[in-house]
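Here you get one chain, nothing else, as structure tokens; it is the form predicted on its own.
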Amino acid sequence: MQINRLHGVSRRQIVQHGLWGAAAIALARLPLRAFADEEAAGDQIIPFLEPQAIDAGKATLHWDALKDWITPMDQFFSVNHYGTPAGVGEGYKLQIDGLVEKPRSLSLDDLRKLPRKEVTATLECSGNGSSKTFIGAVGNAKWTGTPLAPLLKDCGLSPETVEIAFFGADHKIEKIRGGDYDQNFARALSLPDAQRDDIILAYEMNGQPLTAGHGAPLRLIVPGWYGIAWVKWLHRIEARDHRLMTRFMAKDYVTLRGEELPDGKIAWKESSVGPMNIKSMVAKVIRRKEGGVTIFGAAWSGLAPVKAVEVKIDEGEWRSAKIDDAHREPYTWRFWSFDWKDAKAGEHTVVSRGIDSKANIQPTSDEPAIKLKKTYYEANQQWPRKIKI
């Protein structure tokens, strides 16, 4: 779905000729200031001409204040579909059933006694970036819980199992084929996906118990996937021999996208929202006291790690940014910077694009991956930002 060309070099050429190595050497030569202390005495933030819209009533990432690799809790977004359920923690039990030899019912204390695992991962709403007023629904956090795969193994999965479904405690009456039916929020993973060793059942976020808004007492963590898969208020896990096709698997969080065929026709396809696409964002632009301008931002991806970030100013060429190597965890965002040494007075447009390890390049809004996408999910297009120096 991505445009796979970099400075006129095809994806195949990149893989065959090992051009990433040369790119990495070029990046290493660029200076990098620590992201957390980028604003030295006398430095000034150059405000965006179209500032980020902030809803005071909702937690959202403030891009122009970004400096922490772990997102502050008061800026970490939270989304729900059926409302925050009340009293979930009272007498809490996690039920594991379906096609298993040994169904289990586990309290939170039972889960805490199981092997403990920490995973740092970036969480993004799949609709983040779908409009200029919705660009802060992303954050990075350390999640602590117990791995899912050993639990499934201990329960004895049937050979007929093809997927694992996860049900939240939040529920609502849905109109289905003319009738009213009480439905819990639910999502599912294929069996191979559910058996990844980095998927955990989390009860802590950044060293503290989960809050109600973030799924307390238990939440599914699926590193590299959009937030819709990270089921909150988890209360049931079911092993299944056929696909779950509830609202949030079969109707909502389904991307409709067109694919251009060789004969000029367009094939329209629907696909379930799953792993995150490569994405980056210009966070802030700073005028240095000693001269020059530095552009800062973040980049993240799903199952293919961020490999490079490039920056374009006005109608100029794409130029390599320097990626911060302080954190290299596979499913976390990477901070980056670009020293703009020849900045001139006047209005300018700055934009970034991320490139992942499979040579997928973050598209513009005019490229087929975005232009032929008719739903707002998976909105990973580039976001140009305007400034005046």
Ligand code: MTE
Second form
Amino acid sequence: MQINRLHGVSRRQIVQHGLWGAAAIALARLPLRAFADEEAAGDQIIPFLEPQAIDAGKATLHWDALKDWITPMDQFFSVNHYGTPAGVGEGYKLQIDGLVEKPRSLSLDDLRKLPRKEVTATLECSGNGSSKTFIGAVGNAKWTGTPLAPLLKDCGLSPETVEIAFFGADHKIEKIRGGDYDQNFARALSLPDAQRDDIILAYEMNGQPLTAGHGAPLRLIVPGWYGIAWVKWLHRIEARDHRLMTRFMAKDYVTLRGEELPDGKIAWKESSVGPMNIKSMVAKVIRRKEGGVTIFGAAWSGLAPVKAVEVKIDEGEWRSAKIDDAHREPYTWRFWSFDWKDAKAGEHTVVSRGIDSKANIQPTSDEPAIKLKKTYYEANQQWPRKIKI
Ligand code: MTE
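Given the form predicted on its own, corresponding form predicted in complex with the ligand:
In what comes next, the whole complex appears, and the chain from above leads the way.
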């Protein structure tokens, strides 16, 4: 059998992961049946009247080309606040210290010898959806590394520990109250959050060593949380007995939202960006060769699993979409489709909304959850799209 490339999987991947591992990657990359390969099937994409703005120099998800459950690397967005630090891999050591009995310093080889765990999870930047030109900052990938919780346990956490902080190797002078201070990128998780068994320290993405842009040699994977928590170029983990209040915990990536109280007053609260809110997107609308129109999209969440997706056309009723059951893990996006049987010629608005298992419904931009959100992050409002049939 000629196995130089098997649906995008290289001979190197086959050697590294064995034929079955490589076949699994290839299968995940196969266009889903529900997500037709339009060219192959002779179907036709109906273009959106407001196409997604794509910056040629930047990797971003191309919604109307969506068909792979695992996002192709050239479409996987990247966000680097302090640039990509150089030379992080040379003589790399991960420090674990703070309130631990046995501080540790681990090389990448040490980490690779620890139990290996794979997690497929969707990564979304919490700013995604905050403007018309920023809607492709989401992607789904298979992450491989070692679980964090047993490593913390081995270090002997002090009973006073309330929080685990993660520091990237990237740093910058930050102006704080008029002074200049060199700070590393840092985020923290409460102890119970950090002890979840699906949180890993990853050294691979989709079966390949992490690239520099995605945090090589090691990054934190926090399935179900917005990307800000997934610290790249991880070089230090600290157990703490009080809260970390650095830029990306307490000043930036903070959501200011008003909550309506029973007496009609509004309580304004700031909270650090955490788990992903329920969200869905219409990806593309297709005219079938054999007749009829199908709408495709994706839905994801972090607070509770996606339970349903509904579609609304113009001012019609919300109608149920069909969710793909074949491709799913607890914190991955779900693909969905909707057969639009009564599609008529003319201009239309199509929109979807996700509903999670705790009955959270993706809001419109006019609902209080979004209207009373005064900051940029956690932009999970519905995203209407216009087409002409
Ligand atoms: N980690 C470090 N060290 N520095 C960063 O700037 N950006 C965060 C997160 N981790 C960031 C980081 C943000 S805001 C996002 S959305 C994700 O990384 C993006 O991950 P990616 O670049 O691999 O897509």
